[in-house]
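Here we start with a single chain on its own, the form predicted on its own, put down as C-alpha cells.
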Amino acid sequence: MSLEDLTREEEALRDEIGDLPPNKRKRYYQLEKEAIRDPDTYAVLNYFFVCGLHHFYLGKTRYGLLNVFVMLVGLVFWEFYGFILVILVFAVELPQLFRSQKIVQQYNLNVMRETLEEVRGEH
C-alpha cells in the first residue's frame, strides 16, 4: 500500500472518528494518544541502534529480541564471521529506515482501527 493509500485511509477514520458523539470521541482521542507512535522516533531508534529497538517501540518484542540476539552473536564472534550475521542484520533493517514513515503510518492506521472499535463497543 502506498503513503497516498495509507494518508486516505487515514482521513476515512478521521471522519468516522468525528461521527462519534462528543463523549465517546474524547475516550477514542485520550485511547489515541496513548498508543500512536512517531515515525521520526521509529527512524532514530532504527538509525541509531540498528539491533532492533525500533522493534520494540512498536510491541514487536519478538523481531526485537531476534535483532538483538543475533547483532550480539555477530559482535561475540566477529573474529569467526561474525560480521556476516551483523552485515545481515544491517542488510534487513536498512530498508526499514527508508520506510520508516509508512511502516509508523500503518502501524498507527491498526491502532485507530483498533482504538475505534473499542470505543464504539463501549457502553
Contents of the next structure:
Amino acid sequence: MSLEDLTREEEALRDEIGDLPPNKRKRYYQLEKEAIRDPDTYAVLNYFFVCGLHHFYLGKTRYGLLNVFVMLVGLVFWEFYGFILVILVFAVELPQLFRSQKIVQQYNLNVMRETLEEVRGEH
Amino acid sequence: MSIKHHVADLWHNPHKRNWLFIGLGALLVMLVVVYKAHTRWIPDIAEYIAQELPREIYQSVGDSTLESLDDEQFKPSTLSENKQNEIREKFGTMVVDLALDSTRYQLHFRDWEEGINAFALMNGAIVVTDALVQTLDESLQLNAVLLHEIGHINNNHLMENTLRVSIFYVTLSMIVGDISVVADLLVEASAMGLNFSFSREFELEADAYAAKSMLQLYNTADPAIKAFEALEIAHQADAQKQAEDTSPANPDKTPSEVYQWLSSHPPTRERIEHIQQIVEESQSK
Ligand SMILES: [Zn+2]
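Given the form predicted on its own above, I would also like to look at the protein as it appears in the form predicted together with the partner chain.
Up next: the whole complex, starting with the chain shown before.
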C-alpha cells in the first residue's frame, strides 16, 4: 500500500470516528492518544543504536529482544567474526528507517481500527 | 503512588513497558560498545596508526620531549665519563647481540632530583638517572631495566598510548559535542585510573620483552627480578624520606609523554610473578 492509500484510509476512519456519539468520541480520543505512535521517534530509535529499539516502540517485544540479543552477541564476539552479525543487523534494520513513515502509519491505522471497534462495543 | 505501584504500572501499562525495554536495551548495548571500544577497537586503531606513522614524527616528538625535560627537570649527569662509556659499551653489545638496529636507540645519562628512574622516549632515546645507575651496580640488572625500555620503544608503546588517549578524546567530544565537558571528563577519568589500565598492559608487555631477551642473552631472568627488588627497596626508602620531609609535598611532575620504570602500577610483586611465569613457560618448551 502506498502512503496515499494509507492517508485515504485514515480519512475514512476519521469520518467514522466523527460519526460517533459525543461520549464515545471522547472515550475514543482518550484511548487513541495512549496508543498512537510517532514516526519520527520510531526513526530515531532505529538509527540511534540500530539494535531493535524501534521494535520495542511498536510493542514488538520479542522481535526487539531477538534483535538486541543478536547485536550483543555480535559485539561481544566482534573479533571472532561477530562483526558479521552486526553488519547483518544493520542490513536488515536500517532500510526500515526509510520506510518508517509508512510502517508507523500502518501501525496507527490498525490501532485506530481496533480502538474504534472497542469503543463501539462498549456500553 | 508507592514505588511498588510505579513498578507495577511500568510493567502493566504497555506504553511504559515499551519504553522500559527501550531504556534497558539502549543501556546494555551502550555498555558493551564502550567496553569493546576501550579494550579492542581503540587499541587496535592506535596500533595501526602507530605503525603507519613515519619515523620522522617519532623522531621530532621524542627530540622535543627530551629538550623540554632537559630544560625543566634534568641536570647533566654527575657520573664519570668512564662509567658512562662502560655502560654505553655494554648496552651497545647487548643491542648487537639481540640483532637490533643499533642506530635506533641512544642512551642518555641525567641527574634528576626525583631520584631513581628510567625513561623511554619516542625517538628511541633511553634516559637513565644517576640514582638508577648507582642503585643497580650490577651491570646485568641495569641491562634488564634497559631491555624493558627497549621493549617500550620496539612496541611503539608511547605513540600508541598517546593515540589511544587522543582517539578517546576525539570520540568523546563528537558524542558530547562540547570540548570543555570532555576536558572535565578526562580529568575525572584519569583521576579514576583510566590511564593506568593502559600503562599496566604496556608495562607487563615491556617486562615480558625484557625477560625473554634476558633468557636469550644470558640464559637467566634473575637479574631482572633482582633489579625489581632493589628498586622497590630504594623506592620505599625514598618515599619514607619524603614522608619525613616537612616541606610541602612534591606533586608528580613527570610528564605523560614518557614511560617511567618505577610507576606505582602495576605492583612490583605482580611484575616479578609475571616474569617468573615467562621463565617457567620458556623452560617447559
Ligand atoms: Zn616501563
